[in-house]
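A lone chain, given as structure tokens: the form predicted on its own.
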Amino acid sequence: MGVEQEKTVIYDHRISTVVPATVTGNAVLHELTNMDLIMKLHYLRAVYYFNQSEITDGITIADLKNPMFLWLNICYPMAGRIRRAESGRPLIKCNDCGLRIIEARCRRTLGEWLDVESSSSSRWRLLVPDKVLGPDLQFSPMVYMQFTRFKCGGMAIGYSWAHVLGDPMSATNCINLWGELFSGNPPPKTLQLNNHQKKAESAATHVKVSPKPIPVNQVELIGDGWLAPNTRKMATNSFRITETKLKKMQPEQLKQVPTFVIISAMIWKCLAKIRKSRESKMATICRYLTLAKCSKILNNMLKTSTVRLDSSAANFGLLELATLICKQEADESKSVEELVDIENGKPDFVLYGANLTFVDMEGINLYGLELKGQKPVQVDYSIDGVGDEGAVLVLQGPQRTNETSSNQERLVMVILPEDEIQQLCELLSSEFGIAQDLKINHKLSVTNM
């Protein structure tokens, strides 16, 4: 069954606006870095699914709610909208005017809702709202939430998240810090928002044209909705590595090699055999700084470097192409964020898929996101407004409480050109003996079906 057809499986949808507590200020701004508008166009997307239990069953909407008065008052960007400067640069203007809240049910269970083989990988969708920044900017929400409940008991909580607020870090180190106030616990003492100043950044007025190849592309947009069309149509889909896989993949000249590269280089190869011709033999390398590197909550603080070859990726074996990645990996932030004008804030660039860009999310706490201690059973996570060329994200696998021993499995999503799909999970089978990862990548242990 499709996406179309599913969404009638999920009815029921009612909307609402949650504020701070307490008015933020008079004129209170947000001041968006060069990166921060680099990454304006891309929004992110996440789906924690949560067993049914005593904990569930006892949650009701108003419980969700209460805890992000405080929340916002602590984030209040968050609840904030795009405004202009006189001189045309975008900034946040911390009005109030608050995050929106969806809740929804659905009639299946959540095992059957997981059970990706009688589903469309993108069924997720449906879980989390899609929306984006504009046309009309000044009364486009920052962060969406939605709540649906499973005709079992479980619960899905959908969060959509302007990338122009922060990284993928930032979005979960939030989204954890409601789980820690819903949990009754109190904010921890050394959280700091980032209260950007323009001041801070290059005194520079104008675009500088890099020398070197960049891992963005300009756009054109037309009006204020910020989202950058695609020329080909995009799809998403996703699949585990388990632990043992992994160990048969890292043989001991790879030991010292990152998992996160090694996957890369394997998908790499692989779609250099699909594009063939239409191979740019480049990719983007993204990381993002850990909490214990940056105190600041609210940040988009990406390391982007470029990885150029002589010929097709296709031509290296996997070692040869994951010490290549390895060896070229030299932060480029600071040459992307030169190419803002400080004034303006122009141009307009997409990051992620203006090359081929694989994104690095081992180290992001995905099932810190607890309810009175309960932890999800699998969070889907996707990044849309990603450039034709596409992007893969290398997450943490789902937590399982049985396992003696620590979790090293990975879940990966893909966001390719639609025809794509298919021919990746074809050769990941046929060369990497992947295939039975793919077909279970959502059957996980369900309880109280």
Second form
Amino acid sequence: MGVEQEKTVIYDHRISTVVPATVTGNAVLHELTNMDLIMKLHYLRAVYYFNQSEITDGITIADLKNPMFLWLNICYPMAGRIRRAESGRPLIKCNDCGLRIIEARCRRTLGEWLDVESSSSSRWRLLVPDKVLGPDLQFSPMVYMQFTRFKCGGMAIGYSWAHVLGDPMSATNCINLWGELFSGNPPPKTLQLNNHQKKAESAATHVKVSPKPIPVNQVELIGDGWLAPNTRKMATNSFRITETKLKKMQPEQLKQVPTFVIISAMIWKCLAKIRKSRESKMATICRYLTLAKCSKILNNMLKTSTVRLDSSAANFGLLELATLICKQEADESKSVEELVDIENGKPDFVLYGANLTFVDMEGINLYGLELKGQKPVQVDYSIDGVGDEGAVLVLQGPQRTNETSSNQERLVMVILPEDEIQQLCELLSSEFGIAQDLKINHKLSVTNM
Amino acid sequence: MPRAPLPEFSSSVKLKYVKLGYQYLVNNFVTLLLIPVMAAVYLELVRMGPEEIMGLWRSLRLDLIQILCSFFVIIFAATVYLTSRPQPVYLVDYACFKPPTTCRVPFSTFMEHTRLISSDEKSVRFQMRILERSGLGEETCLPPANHYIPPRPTMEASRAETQLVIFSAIDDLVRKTGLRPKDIDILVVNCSLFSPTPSLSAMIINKYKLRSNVRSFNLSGMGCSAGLISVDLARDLLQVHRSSNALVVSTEIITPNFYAGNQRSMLLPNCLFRMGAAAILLSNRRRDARRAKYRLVHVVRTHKGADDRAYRCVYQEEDAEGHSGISLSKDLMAIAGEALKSNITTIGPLVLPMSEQLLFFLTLVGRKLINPKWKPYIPDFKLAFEHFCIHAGGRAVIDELQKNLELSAEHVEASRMTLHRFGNTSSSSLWYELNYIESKGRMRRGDRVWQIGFGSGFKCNSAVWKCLRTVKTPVDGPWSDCIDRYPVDIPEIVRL
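Target state, the form predicted in complex with its partner chain; input state, the form predicted on its own:
First the chain shown before, then all remaining chains and molecules of the complex.
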């Protein structure tokens, strides 16, 4: 398939905007915490695939847009725009400017689309807008949604979310809320919005003069666009790890080691082999706090920790490495937050990809987006703005009716320099028998849990 | 030494009472004259005594035939008089379209869209300045097609908007009045800028299954004052057709009229025009008099189209790049002022009390004969009307009229608040304003309302209504959920 054909496989783009139903108010501001500002150069891109069914057949664009007006009433900072305070610190002005909605059509069927095989398989790229904040910060929407209709009647919902607004937990909870409103359920009463003055909480007024902080990289932005340039071209790929494989990799003595750590160890070993001398022997682990721990919808609550190894990861056995990771994780969250100056929100940082980053997204309810009971048949997830060291996301796999949550399969999305991906695929299939996530069982019926 | 104009003296208390006394004297002149005459006749009768009165009666020597003939003459004259009187036209009720929140356009969104659609930096800044000073609020609504970047004005989208606004308004009216569509005798629809085939009136007939002998009319191209033209047409038809009712629908369809170019004189409609519609039920049936809200007293239409400047003042044309838009000339305000003067010169004698007319006449005579430097007397229309509905064409129009007619802030409040909440909804804005006054609980039985509309041509049309029953709050209408927030203070410039 030629490149030209690739570009026109998604056609008939129509752009519009959706705003909150009622006036948010005059000069309502949403303050950004230090953690928010650290994450500002990252963007979450998600694509939810829905099979053709009676439900999707009856959905019109008006049906999709109408619940959003109430949704934005609840989560009104999503509809705001970035402004700078007098000191230069960015904040969000909740001026009801709205989300951008894109409608598009695809010349292929959903089945054909999910079957696409190519080494730099970024099939999700065309289904979600790849916009970033800036250079005109005042007029850049923070959230985009793209609705793509496939030839067979299936649908893909692309969801682009600026990390400055919240972490993947917040983003997913928000879109799941939209799904609830779409299905006609009333909004939950217990949701609060994050309207705090977090600035006052950061006690440290000066940056600690200490050895270079580990989980983040400081970057210099060119111009006002919030995207850090990469020196190497990045690409993504995804791998499916079935439950049988998981059971094989987790023998009796490692029952207490979480699956996420084992998968991370596996990938780290492979990457160490590929990178050889370039390997940095350090990795960052990112986890998110669940909603139960924080009652507010929009926030960046990441727990970052680093693991330092004495020698290359390739030298360790899988189980050895996994145990080492568990023991040696050093929590760096506090020191990371203190890096940002209270006054002007400088300097600019990249977190994912400053070191090789392993992101634990198992707890994120990606398949909780239900359209009148229909769950997505597949979810692709990626992060833009990842640094050169790359990132590995461990996500939930598609759920099946007779599974308990602990045994379901995992989807691993890797964001790495392009040349490393092919080698990684080969290594994973030869050493661990993990195949790329290619074929999807079309006959997966609509799961309703 | 030029004589100082009268209004300046009103600060003095003494002159205020003199003025009040003068008004009372002149307005009730005939009554005051009749009292001594009647007193004299009564005294005379009392003095004469009953026998002398009987004697006077017999001397007339009336016999049966003469009595019968005079009787017939009296009855004949009475019948001719009664049948040649104009049929009263009652406004039974009216309903305005309430735009859904899914059509809302906040300032920030409008500005962002403008920046994305238009390539010209200057025209974007110009539109921003217009919006800041426009007097519009954050809740005005545009149709779904205009939420796209760029807007997608298809025929289908225009029809969809039409169906949404008109059918909602008519459904509301049917609910309020219990009107059965089969009972509608006359249908008048006005929509200036969207005129498909079949017409909008045919669309209504099709949807509501009106009778096959309904008299339908569709007025297009007549601008923002077409609402009152429709009412005038309905009134004339109701003179000819006895015991009938008329449904008047006033609207403006925004979808097909987005201006995609950069010429400044054509950018105003994009910024100010918003979705709206009104459906009005008029009737000349006697039984509707009991439940009607208003009675139509006068309609006065003034057309200045004979003057070339006025004719080209609001002109639809293509700009240099081929984009079609409505160009507003710079002397719009001046021409509007002249048209208004023309209109009130005609309506003044019909509505003003005798005291004002006399003063105006005397000042006019004085200016012509004695001293041309006398300031023209501006009649006080506040004596003739309790409520004013000025077409919410834009902040400048309302300011101008407030100054010209010397109205207080409360008189123009309905117009300003309608502009804020709904934007310029063209011909239906007068009905939103009337609904505001009712929702505020200010409409009482016997109150007189003056509706003034301006439109392309250049036209100035007025309608005078008299309220027949006090309207109780809360009023079911487009203001029902937000009337408590009004009036709001609208700043001179809104910082975006």
